[in-house]
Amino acid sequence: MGRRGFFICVEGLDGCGKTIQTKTLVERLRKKGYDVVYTAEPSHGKIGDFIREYCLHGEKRVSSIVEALLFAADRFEHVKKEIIQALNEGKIVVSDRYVYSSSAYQGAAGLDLKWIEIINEHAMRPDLAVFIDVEPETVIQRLKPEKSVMENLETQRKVREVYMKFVENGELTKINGNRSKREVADDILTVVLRLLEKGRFMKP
């Protein structure tokens, strides 16, 4: 096994700019000479594709228990086939969503957070988890007309409440997303570089 890399995940409500910010972070770290891998959840494996079709864009939302189990199964493959391999090669892995999304979305639907944690016990803890905080009312205005079954104001409010619990206990680092894309990106990069330098993470 090679030296261990550095694992970052970026979380947030639908429409908060999370995917753009994740890809921007990857690009900026690469320009600084780091070996970075971009990935996302749901993954692009068979289970992830099934989740997108069956859970996210079905006619109505399926059972939260089914959602949680499918996301956990997809995450198991994601961690095993993509994340661990890249980390063992000494790379920085940046994931657009991770285990906190399951806690937030299925937790907001009424599932016990401890149970969600148990079925995701295979999910390794990231070195840094960022939460881009944008008001639910704002993200709903940003979303496309063809919304997923989870993209409604009531759900997003409940999801943010769960995310904020992780912020309060120190598991998520909150970034104010109610600003320009550049300002948000600069804040995220500052937090990441500070941790990389603190841990003396070396460029290849």
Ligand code: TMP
Given for the second form:
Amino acid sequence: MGRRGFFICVEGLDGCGKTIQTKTLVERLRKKGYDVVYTAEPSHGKIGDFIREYCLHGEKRVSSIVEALLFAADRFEHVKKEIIQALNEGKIVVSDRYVYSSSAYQGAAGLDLKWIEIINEHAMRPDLAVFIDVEPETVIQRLKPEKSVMENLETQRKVREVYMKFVENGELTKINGNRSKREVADDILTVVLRLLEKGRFMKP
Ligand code: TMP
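For the form predicted in complex with the ligand instead of the form predicted on its own, what are the coordinates?
Complete assembly follows, chain above in first position.
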């Protein structure tokens, strides 16, 4: 087994700029000489593809229990096949969404947060979990007409409430997403570099 890498996940409401920020972070870390893997959930494995078709872009929302179990199953394979392998090779892994999305979205749908935690027990804790905070009203205006089943104001408000619980207990690091892309990206990079340097994470 190689040395341990560094695992970061980026969380937020749909339309908060998470994907662009995750990709920007990966590019900026690479430019600084780090070996970085970009990944996302739902994954691009078979279960992730099935989730997109069956849960996200179906006619109506499926049972939240089914959603939670499918996301947990997808995460199990994602962690085992992609994340752990890259970390064992000493890489930095940056994931666009991770286990906090299950707590936030399936928790917002009414499921017990403890149960969500139990079915995700296999999902290792990230070294850093960033939450890009944007008001639900703002993200709803940004979303495209071909919305997924999660993208309505009421759902996004409840999702943010759950995310904020994790901010309050210190598991998520909140970044103010109501600013220019550049400012948000600068803030995220500062937080990440501070942690990498504090942990004396070595470049390859
Ligand atoms: P995204 O690809 O735009 O991030 O969208 C994925 C959608 O899936 C988003 O609405 C959040 C939702 N989701 C969950 O409900 N639970 C989860 O565990 C994950 C990873 C995503």
